[in-house]
Structure formats: C-alpha cells, structure tokens
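Have a look below at one chain only, the form predicted on its own, in structure tokens format.
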Amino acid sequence: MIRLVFTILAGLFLGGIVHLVSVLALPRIATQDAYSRLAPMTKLNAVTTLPQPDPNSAPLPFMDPAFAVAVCRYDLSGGPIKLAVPVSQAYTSVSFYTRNELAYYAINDRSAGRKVIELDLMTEAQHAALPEDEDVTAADRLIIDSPSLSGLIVIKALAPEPGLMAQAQGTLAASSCKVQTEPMPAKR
C-alpha cells in the first residue's frame, strides 16, 4: 500500500514538473508568436492598422470586434521612437510589449489627460545619454524605457457602436510611430 501511494505521489510530482517546464518554455520555442505573425503584414517603425477580425480569420487571437487595432513593430537600434496617438471619441489605449510578448507599459486616454498621447520610447542607454535640463518636466515629456531593442506597440480605439468603427479606424490611421531624426530635447 505504501509503495502504491509513493508511486502515485512520485507520478504527480514528476507530472507537475513536466507541466511547469513546458508551460514556461512554450513562449520561447513557439514559432507563431505575435511578433512573427505581424512581421509580414506590418512595416518596421510605422503604424499599421490591422483588419477587423472575422470568425474565420484574425491576425491575432482573441481580438475584440468592438476595437479598431493598430500595431507599430519597433526597432530601437536606429534611435529612439517618437509615438503620437490621437485620442478617439470613446477610449484609446497604447500597450508596449517586448519581442517575447512581455508587457512592460500601458497608457490610456484617461491617464494621459490630453487630446494626443505623445511619448518617446528608447533604451535605458539612450535615455542616459540625453542631456539634462531643469526646464523640462515629466509633465512636458513622457519617456518610456524599453527593456529590449525590438517589440510591439499595440494601439486600440473603441467603437462603442458599429457605425463608429470608421471613426475609430481613422483615429488610428492618424497615429505615427517613427525614429526620431532631430536631436532629442533635454530631459529633466
């Protein structure tokens, strides 16, 4: 009887370890992650509006049909990114993900408190290289430090009614995500 209980416990323990290792390793070995799926249909360092999901095909899983979605696939090796997203009538959100789908920052229109969500995305090294200036405050400029050189920025605009989807998509089409070519203003 003790041998049977020991065998069951050992099997459960081994099964738990195998399950845990496979769940933790799957995102790193998966070939069809979000970045890989979006690479053929998006431009680097530019905002691309994704098509509305339908029951048979969607660019990403679990897309909400009430939201217009745009993506900026970024690469910070060429310099910092300047992101500008106009706020839609109902709700707008911007989420930042690393290449391995780790979410590291999110902001919405309510927390931004402006008509346009504007921010600078850069690595910690690029941020440290900025000159210091006491005249620039955190309210003047939002700087996001990316933990990786490449990743995704997902922009969503809510269409509270189906007839307002064109307006939400127009808001996303007016968004910009580009490498900064002019010198960066000083940080605080």
Given for the second form:
Amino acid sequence: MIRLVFTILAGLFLGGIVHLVSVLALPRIATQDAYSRLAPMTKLNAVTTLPQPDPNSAPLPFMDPAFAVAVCRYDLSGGPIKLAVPVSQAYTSVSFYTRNELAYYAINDRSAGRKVIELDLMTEAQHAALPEDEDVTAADRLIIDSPSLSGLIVIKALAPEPGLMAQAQGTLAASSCKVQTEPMPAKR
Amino acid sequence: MRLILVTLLALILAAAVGLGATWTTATRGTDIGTLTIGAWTARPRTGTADVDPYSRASIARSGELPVGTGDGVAFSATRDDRKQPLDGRCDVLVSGITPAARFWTLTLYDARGRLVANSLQRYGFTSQEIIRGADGSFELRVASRSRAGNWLPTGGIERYTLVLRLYDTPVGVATRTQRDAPMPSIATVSCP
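Provide the structure of the form predicted in complex with its partner chain, given the form predicted on its own shown above.
Time for the whole complex; same chain goes first.
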C-alpha cells in the first residue's frame, strides 16, 4: 500500500516536471504556429500581401478583417534589413515577431511621426558593428535590434470602412523590405 | 518484476499528468497576466518581450499572432456579463463606451478563430462604421436574424468569441480597472 502511494506521488512529481518542460518546449516544437503557417506563402526578405481572411480560409486564426496585412519574413544572416512603409490615411502599424512569435517591438504611424515609417532591423552584433559617426545619426533612421536571426515583420493598414480597403492595400503594396545592399562601412 | 511495474506506472502517470496539464493550459489559457474587465479579458503582456511561458505556449499552439503593445491591445469575450456562454442563436446586446483609442474594431469569431459566414459579409464593426447615440455610446445587436441599427450576424453558430481590439491606446500592461478602461457591457437579451 505504502509503495502504491509512493508510486503515485513520484508520478505526480515527474508529471510536474514533464509539464514545465513541455510548456517551455512547445513554442519551439509547434508545427502549426504563425511562422510555420506563413512560411510557405511568403517570400523571404520581401513584402508579401496576405489574402483577406474570410470564413472559409484565413492565413492565420483571429485575424482582424478590418485590416490589410502584409508580411516580411526576414533572415538577418545576409545583413541588416531596411524597411519603408508609407503611412495610410487611417492607421498603419508595423509589428516585429521573432521566429517563435515573441512580439518584441511594434510601432504605429503616430509614434513614427511622419509620412513614411523607416526602420533598420539588425541583430545586436550588427548594431554593435555600426560605426558611431554623424553619418549614421544624420540618416535619422530608427534602428531596431532583433533578438533572433529570423522572424516576421507584420505591416497592417486599417480600412475603417470596407470601401477604403483598396487604399489600405495600396499602402502595403508601396512598402518595401529588403536586405541592405550597400557595403557596411568598415569599423575604424 | 514488481519494481518494473511500479516504475512503469509512475512514468505513465507522469506523462499523463504532465502532458494533460500542458494541453489544458495551452488550449484554455491561464490567469497569469490577464486583465479582466466585465466580460472582457486581455493579456497585454503577450504583446511584449516579457510574455509568460503559458501564453507563449498557447500562442504557438493556436497559430495566431498577438497584437504588439506599440500597436494596441485585444480584449476577448466568450461569456456575457452573467457568465453565460455567448450563444449565436440568442440576441446579445453589446452596449456602452470603449476605452480611449484612436480606432477600435469588434469582430466575431468561431471557437477556432475563423470568421463566421453570413450573407452580408459582415464580420465585425470598426469604430468609424458603428452608429452611436448622441452621448457617444453605442448599442450593437449580435443575433442570427437581422436587427435594426448595428447588427452583427452570428450565422446561428452555437458558441462564438467577440474580440474588441483597441489600436493606439493608453490601455495596456498598466491598466487594472474599469475606470482606466470602460469596456462595453454584454447582455443576453432573449433566447429562442
């Protein structure tokens, strides 16, 4: 009898460990997460407009149908990414996610404060390698550090009325996301 | 022989308990970091880098992308103010005002996060589309049959989720009570 109780207690204790490990591991082993769903339908280091969600098909669950959405799936191993998003009339936002859907940064048109949201996305190592001279500050671009080498940039433009959806999609079509091609200035 | 049996039993129990608990928390969610105002629940921390592991697991499982904090915050409701599950065959009245935000959208989803088919192709309202009273408050009817005023069709499905997303809003991680964020009430008016 005592042995059975001990067995059950040991089982529960091990169960707790299994639970903790599996919760922590789930974001890494999930096969139907947002990145995996978007990977086949998006281009790498380029802006892809997602189809509007409808009852029969949606790229992701719980998408807001009032928004036009585009995704830039990035990989920073080839260098930093330059992102430029023209601001639509109503509301535009850019959100950054790591490969495991950690939302590490988001900005909207008002906090960006101008007609085009311009951002440089790079890893911390690439950021550290930037020369610290006036040229970089003069460029006056916002630099975002990505905690991971790959991930998703989600660009959203609101259509406050259904008739404005075409305009919102136009905003996304005019946005660009590309690997910085000019050679990085050497560190002095 | 007996030792093997006992060890096996303990291991089976561990797997069942551990994976069962993970499955439950990943599908139903936990109360960690939740902000509940009336019938509405939000997890503002899912939009930041310090999201809790349970929320991360449930995000990875469902395949959704959380709304980033610099973008906005999403409140969801699956029950009305009296804790009754939202039923698509009933008439539900969503009324009141919303917290300060530049825009908001209210969308109806089925349990798996898909939009619900209807002849109007209306899946939700934006703050700009909705018709308001003189005092700025609104009344929205969520029902399967057409209603006057703001009508959000349910398609007659049994269970649904309402998601109210606030964009460019001060509501977020620091929000605690109804006073900071006055959310609309949800009342089931009548059921067939």
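Residue numbers count along the first chain shown, from 1. We call the rigid core whatever largest set of C-alpha positions still superposes within 1.5 Å between the two forms. Note that the coordinates shown come from a computational prediction; the quantities given were computed from them, not determined experimentally.
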{"query": "Rigid-core frame, C-alpha of A10, shift of 2 angstroms or more between the two forms", "finding": "yes"}
{"query": "CA of V21, rigid core aligned, shift of 2 Å or more between the two forms", "finding": "yes"}
